[in-house]
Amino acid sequence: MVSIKKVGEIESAPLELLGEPLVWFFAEHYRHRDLCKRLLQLIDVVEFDRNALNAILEFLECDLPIHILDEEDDLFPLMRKRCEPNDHIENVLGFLSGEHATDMHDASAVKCVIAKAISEKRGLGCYSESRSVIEQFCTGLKGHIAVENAVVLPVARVRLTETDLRNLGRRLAARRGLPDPFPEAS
């Protein structure tokens, strides 16, 4: 039997990122990964622990979904717009509008089990398939997320005008029901 750790909340990105899109991008990528952790090490803990299962639910319904909502309708038409040929950003960015599917997918088999586990007060290390599909969607959403820390970010630091980044911002800002984070800009 493993012993309970406290997982905790997932700690929010700091909103005056938002003024900085592509670093919020980076920061929500460090959410994800944080998300990952704690998901893994509660894949054998028998323990019943509430408050870091409903904080990793409530990622997995509402953050995670919104961050795809981002990249989809924001920050991959951005791309496609301001992208030269030579940079071969659509077969990127493609490869990961699938990928987004497939995470969504696997997000919902985790939240079942945990959804399960939330309503049975048990800790996921009581179900059998708790490792295989924690671990299927945390490998594929660490990889994913790699491809876009390391080749969509850094393109778009280089593609991305300014006028491009603050409308970037705004749409996030708005997305999330926050105020304007460049208002002298308007």
Contents of the next structure:
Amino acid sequence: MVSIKKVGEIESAPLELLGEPLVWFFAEHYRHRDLCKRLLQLIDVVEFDRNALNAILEFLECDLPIHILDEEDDLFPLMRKRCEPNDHIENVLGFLSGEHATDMHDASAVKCVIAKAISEKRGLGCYSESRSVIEQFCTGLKGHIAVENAVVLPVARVRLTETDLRNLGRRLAARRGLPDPFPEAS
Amino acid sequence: MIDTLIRNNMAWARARMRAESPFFMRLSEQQATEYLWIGCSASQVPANEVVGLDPGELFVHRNMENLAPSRDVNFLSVLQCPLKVLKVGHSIVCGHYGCGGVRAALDSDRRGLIDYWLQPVADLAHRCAERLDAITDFTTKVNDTCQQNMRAQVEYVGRNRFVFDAWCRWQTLAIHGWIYPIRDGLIRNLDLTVEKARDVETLARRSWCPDG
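To complete the pair, please output the form predicted in complex with the partner chain; the form predicted on its own was given just before.
Shown next: the complete complex, the earlier chain at its head.
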């Protein structure tokens, strides 16, 4: 039996980073890695920790889908618009879109087991399926975050214009109901 | 239950008057809009609200699937008035992802009269069959068709005689193709804008990339 090591809240990305949207994406990816770390820590824990499980569930239900929208609806279209044929970005983006669909599918399985644990007031270690669904989700998520950090974001840094980045930051903020990060610019 | 709407109306009128006391007087005196909106009838896409415009600021035509059919007297009348009388500078064709009409056009179910209205989109899907067959997920297929439909409708509006005549009169008129994701409310400009007859031909020849 593994007892729970109490973990704090999943840190929010600093809102001022919306003014530098590509840095925001790096920060969000860091949060996703943090989420995976927490999930993997909880795999064998049988003790019930409502706060930890609720925080992860909320992240999977809100933060993850919004982040995927950020990429699918805003970042990737901008990349398609600005990249040169030599960047060969389409194959990478196509691959990542497939990965996003898989992430959402795998996240559903993780949410199910967490919801069950919360309703039965038990730790994830009490369920035989926890390990497989969590490991599958975390492996997939971490794998494609690595591709995004290593390929997509560096190319975006070169190709996206200042106006693109400003509009991107504005859309990321609007999607979260946050104020315009560039109020002074038109 | 229906009385709620009348009460809501009173509350709305009161709030408008508090915010700007001559609001309705001003509204009744003139209609000076710069924009024509051609959108879907879907209740989730309230035209004025999603672009933050007040009553009087947007001339609106809505139908199932935001079509611009050149044989629909309703559509043609709505198009003629803002072009000839109000002299709008922008016409926005705005669809939305997950459109129920597009979804219906793509499946094989029979629904009666509505099938005839949806036929142009079914035909469009047929013309794009190779592309659509490669998409396995039905929702993605629907969304892709929604985007294809935007391009088709911008072209139809651009080829309409009223629009052509406006351009011949040197009237400034841009036609835009936008799409609205209901899931986050953030409109996407599909970069389909045409401002003259030649642009329509260029758009028709352009290889399709919804994002530019």
